[in-house]
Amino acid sequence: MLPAGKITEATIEALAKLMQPGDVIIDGGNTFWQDDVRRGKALRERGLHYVDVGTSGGIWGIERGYCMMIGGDKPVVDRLDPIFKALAPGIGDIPRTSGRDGRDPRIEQGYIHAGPVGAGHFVKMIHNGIEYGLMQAYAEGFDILKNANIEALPADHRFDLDIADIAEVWRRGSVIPSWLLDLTASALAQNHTLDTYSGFVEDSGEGRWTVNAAVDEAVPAEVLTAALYTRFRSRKDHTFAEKILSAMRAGFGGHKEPPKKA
């Protein structure tokens, strides 16, 4: 579990040097794919598995269990399966989706194996753009409600809006709910104004990879790859959409935004 780069490099190549034939080196951090298919390789080389397992779940999955999207062979994922039953939430109270009967039931217990070396880490990928767009989408309409009472607009089209009602009334029995929103109505409850963050958004790696991939597909993702952009636009200039942004950050991953220069 460390951040992609040199450090899970160089944590892998110390590891394989201490293991013996047949045994399994995971790496559930949030490493590129196509880094999991060449190291897969070279382990295989010398004997060793390699499982990558996308983990989603932020700092709460300590209690609330972890998502695992899982890259691997067969054999080495089924042996391994305790581990991930372990990690997983469970079905908990989330009602069952009609027509899954037969299906593997890992999914439904919050984990997948989803292919071979490196699909662990590419469907999480991809899930981690989405985020990006998901967030992006709450972060621009609470920044349009925030607005909604400048004076450049007529005296009767404006409106002050409680922000952090809003949030929560849509916590309840609309069509966007999420854990996403649960964050943001949380942040505006303890700080309506969100000025304790800067506005400040860092990008993991993900959000660029996913876009890269799209472009390798030829996949159109305006959405993502905007939602992206913004994330570059927030270091040099601030809005209210980006506070909210940096909020869901701090509140799913503990992500902190880098120190005030002073």
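Because the structure is a prediction, the values reported are computed rather than measured. For the two forms, the rigid core is made up of the largest set of C-alpha atoms that agree within 1.5 Å on superposition. Residue numbers count along the first chain shown, from 1. First, how it differs from the form predicted together with another copy of the chain.
Annotation: Cα of I25 displaced by less than 2 Å between these two forms, core superposition.
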Second form
There are 4 protein chains.
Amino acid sequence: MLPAGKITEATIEALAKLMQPGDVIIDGGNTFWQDDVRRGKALRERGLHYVDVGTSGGIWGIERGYCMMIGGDKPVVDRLDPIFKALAPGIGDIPRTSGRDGRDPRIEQGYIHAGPVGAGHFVKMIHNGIEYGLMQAYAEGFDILKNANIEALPADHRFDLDIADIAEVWRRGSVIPSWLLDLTASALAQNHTLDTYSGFVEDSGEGRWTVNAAVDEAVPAEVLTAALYTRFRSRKDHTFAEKILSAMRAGFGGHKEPPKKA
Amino acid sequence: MLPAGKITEATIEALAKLMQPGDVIIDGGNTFWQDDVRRGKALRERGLHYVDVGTSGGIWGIERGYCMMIGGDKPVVDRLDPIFKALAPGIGDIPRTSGRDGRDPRIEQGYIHAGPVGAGHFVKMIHNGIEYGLMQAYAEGFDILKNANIEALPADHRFDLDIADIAEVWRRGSVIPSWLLDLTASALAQNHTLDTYSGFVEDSGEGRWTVNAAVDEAVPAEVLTAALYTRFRSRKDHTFAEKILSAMRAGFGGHKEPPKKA
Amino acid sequence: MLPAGKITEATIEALAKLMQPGDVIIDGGNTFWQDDVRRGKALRERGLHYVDVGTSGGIWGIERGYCMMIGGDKPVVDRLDPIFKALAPGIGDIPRTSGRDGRDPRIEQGYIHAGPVGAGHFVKMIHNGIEYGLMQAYAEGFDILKNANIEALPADHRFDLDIADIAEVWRRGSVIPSWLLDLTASALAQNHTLDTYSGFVEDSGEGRWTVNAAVDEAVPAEVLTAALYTRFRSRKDHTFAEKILSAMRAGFGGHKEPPKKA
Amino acid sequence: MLPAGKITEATIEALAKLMQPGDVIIDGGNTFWQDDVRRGKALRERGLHYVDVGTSGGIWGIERGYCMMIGGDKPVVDRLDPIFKALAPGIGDIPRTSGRDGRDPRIEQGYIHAGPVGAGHFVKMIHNGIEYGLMQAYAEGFDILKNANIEALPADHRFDLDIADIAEVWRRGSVIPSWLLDLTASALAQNHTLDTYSGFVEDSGEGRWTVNAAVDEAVPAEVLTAALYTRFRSRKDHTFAEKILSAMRAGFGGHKEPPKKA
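Structure of the form predicted together with another copy of the chain (previous: the form predicted alone):
What follows is the entire complex, opening with the chain shown before.
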């Protein structure tokens, strides 16, 4: 399986030259699904097969297991089934969902043949888009908790909250437990101010592609997009947009900029 | 424990008249935390105590357990501890978070004394605010998956995806498993079009109060707010805002409105 | 006319004591409209009248004229009409809107009796809410123009644009001319990098109250809210939310934070 | 000048075959700027020139004038200058911006050579993106005014506002006058309920491409994006996302959907 990007492209080209008709290339990286579609078509013309596999589970995948989202022609994916079955996490101790009797048994093993070439990475892309939104929802909630004690609030409306404990208690019977909350509770238990982090947040391609897909489909995706934009903003001192605002305010109101606040 | 709103207000007043100094009123509903603060102060002047308890866990609370977020004076909350301990879900089989040794042991039992009167419902409010954001993140992601097959897309960029299976596979080793995903997978397993739902989505007060709190604290909370606004929008045929847009477009471009789309 | 806030409150109380039944207090500041409602009611019980007047026009009001949005009882507002007429900008050379024959002639003079006490500041509040949204729309557009030349883009998709000239040309026949664009074009003509501004953007109460009103009315107001949140964000180095994101990313992916970018 | 889309593509190909080296094709439609870049390159290889011209001004362009945003090689654009000068609105009675002495005089005539091939449509695209944001800002503000009288509000916090008059008074000395406001005031003067409009709002490509550009440049563009998403949403009865929310709410809370509201 291969990493994403130009190296992938070159490697695929190099591999293709060495392969024989009927051989299969599996791209298990974070490839843009439209590149899969293009490549799959090009390789098919040369008698070669292409299968895209999005995997999720992070660095804990080996321990926790990781699910696979697969795109490719049915006979090819079926042929490779032993590989996917061996890699899949298996049903483990995750409770079964009722109403799934008679459905594709591979799903509960932790892998899915989502559709033709590209579908695997498409589904993985949306997984990551959702992940951004979930992360941002928690992050904003904890931010409001953290700022519940600021001086701008009336004295009897301020709370000095222990957010490490709050994160932990929400793991125990609330409506919002998740693995992401587990990770947050763990990070806060070790350092409740998170002052070892600066707050510069990278984004991978998937978050951007998810927004592109939403736009292409005319699906309103406010939350997934806002989550992406927050990351963009986190990497700047100030945007040019903010300077425009300041310039306008100086123009119509003679407003001067305030000193920087923490 | 009491439901929220005017009934609560009247009941508290009625109760207070029957009580003796040192007695405690527990509000276990979804009260607005600023009402708690006000009431707690009024009752204190009469020698009475007030404790606000936010509970989370939905209708499955009895089965799954539910966590409690408590606000009140320390001696009073300590006095009531046997009640909370009895109601709390207990540590059960939820894995422990490392780094919590020496911290308040009540948290792992599923209840927290978050702070003075009002703090319990404040923390519960943020819990629900986050819940809105998480739900909307999943909802948008599934919406993009669902629309991946529309005719407006180029033919080789369309996918006909089984979102019931996708929801299920994400429960098995991905980065985004959660109880909310379990519920979604369950609903989709039973009816993958969800055509028994119209899509009118109510909001409880907590989502609104969360936005108010963000505004009061000057914390940007795009995702939590967008999640709330989606619900507002879901309950309208069209907004007046949209008619304004149509009127402007007719004005500057002579644009006529398109026919309704599904 | 009076400035907003606690000084107003105290001044009104002091004034009220000196007044005789039938006298009128005019609040021409940026008062929160719910305070107007409360005050109007309290003064009415003492036989006094209260009129709230929102004014708009910024520091150029004397030169450009400024419109007035008035709340109060009809007889009182009518009685004060000579004052408003004298202060109003008059019809000037602003083109008339067709279809207004037979409507309230005061409007074209630049003042409106919007409704009972509080309505004046309510309308002024929404004016400012819209202003935030308009400003942010321009600001984001110029930001995208400004960044059209970054190295992350493919070389043949980069443009080095003169945004001062672009702002100016949009004043001349486009769909988006406005006074706010005039101010932007003027600022950019003098300093096209705006490097004399840092980009810390204050918000007045009106933007926040507008969001509160939207939430109370269950009206989705994404744009007005996003414009407010951008200002909140502009005043922070990093949010706590962003540190939460970094902590989660370290947790599930071992991601390290990138170095700061301009 | 040519309309956008496949017809353009075919027409350009047909034209190119008829042309001689040094000839120029002008695309004056709403073409996607990346198509311009691609075409310009292809034509250049055949010795032909390509110039893209974005125009703005709507159907009133003939009366009000319309500005032009031009992309192309300098010698070619200079050669065509007599055409642009003839079409440009000229300085008219729009006040001059101070600080522009010594700058490109074409700008004040209403046209700009923004950069190489593609730059004209890129600038026009951002113009439209901003337009979406401006429109939505007004639309949301009027929506809040319109709903200020709903029964869900406390009786003494309700206002029955004349939004046609409010739109008009804001044209007269406020901070937010614009041509878009003029159009709104005109529409409301004729029909203050706008009940001849349903509220289905189309979007042209430019709004979507603007979001794509923001994402490519990592510029947070919340307002421009929210304005686009509102249009997407306006064309649906309900989103699938909303059904997912309803399904989740039924799952964790047994919540039933409310009846439809106006």
